[in-house]
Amino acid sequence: MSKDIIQFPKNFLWGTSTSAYQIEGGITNDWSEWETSSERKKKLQKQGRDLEEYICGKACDSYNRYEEDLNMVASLNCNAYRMGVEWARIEPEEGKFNEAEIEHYKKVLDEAKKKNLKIVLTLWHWTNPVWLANKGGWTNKEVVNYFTRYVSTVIKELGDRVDYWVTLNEPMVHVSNGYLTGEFPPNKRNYFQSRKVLNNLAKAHNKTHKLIHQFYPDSWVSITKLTNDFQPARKWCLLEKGLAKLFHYNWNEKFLRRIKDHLDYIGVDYYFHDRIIRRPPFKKNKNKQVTDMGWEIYPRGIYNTLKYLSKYKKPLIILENGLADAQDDKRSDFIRNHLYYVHRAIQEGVDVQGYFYWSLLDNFEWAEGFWPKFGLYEVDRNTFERKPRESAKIYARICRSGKLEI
């Protein structure tokens, strides 16, 4: 039986994504302090966990192996790469900027440019310098000024090497997990503080957007927005329809509405489909197929997400989409099936300009530690040796041709 071939647009961005803290290693910030705190260690010991698996430490040693990593990106036939810079490296003490670390990032970006990669640069990916955490982090009324001072340095030193900017990574995750559920640092459960943090993050983005455009008027600046596909379990049930709309507004809409006039594109992160029921815990997915983390695999959700975001009339770039799959037996189909729905959205007029798989390599997955394997490349935890998975070869073929067999 012959297969159909679907073709993506000529200038489509094919990429993969990483974040500084999750891969670089050797960073001291609010997360590293929390991971090694006695309270955190006691909690993990009670759960019978191996403490070393939950301390980022050297991560993937990408600080020293960035050339190897960029060679891997090139071998995937990607024309773009999303990476981060670490605020705590660049400004380890309040108002004091580390020239050696700025030079390091120049080397990384220059190496990427040698490989003709478009760079998507993330300025903040949930982690904060210790000095800022000690001042209350994103609850501090001066945090917007602190952040824009740091960003000003990045713009001046690195801005000519950047093609797309991400000011904030998934801000609602920091609001929710840091200040409502308490799962992430600073481990608060305080609604009023969560509101303050949300407001400060929105102000920081808007101010940073203006700042970048002062230096580079034609810049493309956005955030990454973790956008969930909320659907009522039963479309005829008014309560479930209402709940789905409420969750959608609070998670997907609220933050975007505050920054919609300061977006040149929207960075889309898609992982979750949420089937909403009328009783607690209000979510009950069918889970016909799940990732190693128990997340439902639901490719159509990326189509629903892109169709919703198209109402903002901005170009869309998918900056994260991936799964934990240590055996690599689902990843290839996961990528193909999601790309099928991305293409369908494009055919229907949605301006999708790129797809970045999360992640280039197995890395430190925040509170989950090292066990979830999201990488196209696996990483030996002792030697840091990188090896391509079979799915990496599949993705490389798609990136090279810009075509998908279905």
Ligand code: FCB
The other form holds:
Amino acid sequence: MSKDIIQFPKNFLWGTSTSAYQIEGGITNDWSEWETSSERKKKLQKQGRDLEEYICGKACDSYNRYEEDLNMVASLNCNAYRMGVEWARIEPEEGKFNEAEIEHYKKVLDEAKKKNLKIVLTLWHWTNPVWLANKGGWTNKEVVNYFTRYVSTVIKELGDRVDYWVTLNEPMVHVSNGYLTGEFPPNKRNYFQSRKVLNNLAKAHNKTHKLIHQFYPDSWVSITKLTNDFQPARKWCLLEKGLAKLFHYNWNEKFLRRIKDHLDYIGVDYYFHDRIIRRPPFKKNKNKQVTDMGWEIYPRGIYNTLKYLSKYKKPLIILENGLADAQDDKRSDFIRNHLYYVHRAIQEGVDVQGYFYWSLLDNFEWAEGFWPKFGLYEVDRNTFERKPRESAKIYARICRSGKLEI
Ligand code: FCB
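Next up, can you give the form predicted together with the ligand of this protein, since the form predicted alone came first?
What follows is the whole complex; the chain from before opens it.
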């Protein structure tokens, strides 16, 4: 069979993504409090799990090993890197900003600049300082002011080193997992609180967008939008079609509508294809191929997602796409197949300007702990030694040439 070569646009951003809490280590925030709470420990013990695996602790020790991490990004031939700053480090006590931590982030960003990397900086990736959590987190009516006060400091101190801003990572996940299913801190199941949180997150984004633009009028500011590809299991079934639309509206569309006038681009996260059926649990995927976490691998979904988002008429940058694959036997094809569909969307006129693989290295996968292995680099849990997987070589080749053979 003859192979086709597909070529990406010249200034395409090739990157990898990480977040502060999942890699840095040594952070005290609402998540670290929850992980070490007796309630959580008891629950894990009952399930027979190894507690150590579910406490973020030193994470990947990237706080100390950031130079090595950035060298890894450079060896992947990436021209961009998405990283986060941790609110709890920068403002560990209400209204008190920690100079030393700000200096630390300056060093990290300067090191990234030395490597000519474009920086996508995430300001909030689900975690909150303990003082804020104690005041009700994102349900507190003052939270928008607290957030923008923190962001003002980041803009003044670090703003000149940032190329693209992400105000909030996947806000709907905080709304749903934090306030509806209760899987994530603050572990609530309360619809009214979830509405409040959604409103406050949307307001916080809009206000932050304006604030960043006051300092940097040409800046590019977005959130990352986890966008699922909802499709009816049977296209002819009106009920399934209707349900798919409803889920799509609630999960993909609702938040974006609230912030659509405050977006310079859209940060796209794609992981899930949901095949909707008419009976609970309303989802039944074919699962021909799944990741280690049981998530269906469905590359065409990224195309559907990009096509849908193109209606907002903003540039799109894929800021997360990846899989847990400890054996690394699916990752290379996963990347190639998703990129094939990204390219197809570009060819059809969708303005996609970059692709960031999640993640640079194995890290702390939230409530799942350390077992899911998302990294292009594997990390030894005892020594923190990093080693490239085979797929890292494949990704490095793609990033260097901007091409791939299909
Ligand atoms: C996304 C999160 C990211 C990581 C990946 C697997 O939803 O933003 O931190 O956990 O999933």
